[in-house]
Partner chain sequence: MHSFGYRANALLTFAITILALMCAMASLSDNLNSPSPSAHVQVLNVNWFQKQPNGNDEVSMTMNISADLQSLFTWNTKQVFVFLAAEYETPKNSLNQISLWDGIIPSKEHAKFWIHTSNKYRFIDQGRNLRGKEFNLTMHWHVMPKTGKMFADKIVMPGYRLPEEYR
Amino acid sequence: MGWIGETIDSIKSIQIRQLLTQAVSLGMIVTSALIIWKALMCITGSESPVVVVLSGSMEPGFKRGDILFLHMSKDPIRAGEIVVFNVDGREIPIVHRVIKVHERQDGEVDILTKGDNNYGDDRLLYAQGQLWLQRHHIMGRAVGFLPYVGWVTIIMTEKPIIKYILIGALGLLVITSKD
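Requested model, single chain only, the form predicted on its own:
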């Protein structure tokens, strides 16, 4: 009959109790992932403890598709550190190096960033009229990375059909698996 026929027969033979067991198992997996993510947020002090490098602006140090691990401590931000920051009006965080830190008399710190592979600083990327980043823009400092692992995220974002096929296949696998 083939794989498709066997899968359809398997779905037809699922009983309510087995379906509920599968749904609870899936719910527990999703809940566990969220708990781990929240725990990482608390441990690292960063609103996003893991980010994917989406462009080549930090090459050769970090390439598109690398995953960065972030940590945000109370220590002052220094020139030369690689930070991930949000800009007002943009949803996607940016990974760049701090090139200048200006400490004001009121104790606040102004930060200027630049991509290692870019010609100029990031003032053109900042919100209109903004010349510096403040500490609240910084999501975290890069403390480690995994090369190329983030390509999975990039491919699923750029080609959504792959994401839907993968989710469908995983859902079908969960529904048809035997205990």
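Which structure goes with the form predicted in complex with the partner chain, now that we have seen the form predicted on its own?
No partner chains or extra molecules come along with it, only the chain itself.
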């Protein structure tokens, strides 16, 4: 009897140990992803250092599904730069190009933007009666570009079932993996 009990104990202890190792390694993956994201936030100074292009308004430069790297510095904003901005009353930020800049002596600035692929400027997209964007609307300017990678997020947000399947499969893999 003692022998059987010993075996069961050893199996149990192994499983607990395995479970703990898996939990720790999963935690490591999640935390390292978080660390990278937060570090990018610190380096770029932008609250969202990477954005996915969701519309075709900047084609053929940026297509839907492309990824943009943002940078937010103290440098003044100039015409021609591609900025990401938030309009009051709209949740999704917009990536468009600056076409007009009026900078006052004290550094306050009025900006007008337009999508390369749009016919007119962005005054229709702004809040009712808003003619110009100010500094506080700007979340960052685009400095780098990576094609196609953003499709992963677009597919996941538009077809949530794929997200659940993927998470389920990964979870299964973690539970069943031996090493």
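Numbering follows the first chain given and starts at 1. For clarity, a rigid core is taken as the largest C-alpha set superposing within 1.5 Å between two forms. Predicted, not measured: the structure shown is a model, and the values here were computed from it.
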**Q.** Core-aligned C-alpha movement of residue 100 between these two forms, 2 Å or more
**A.** no
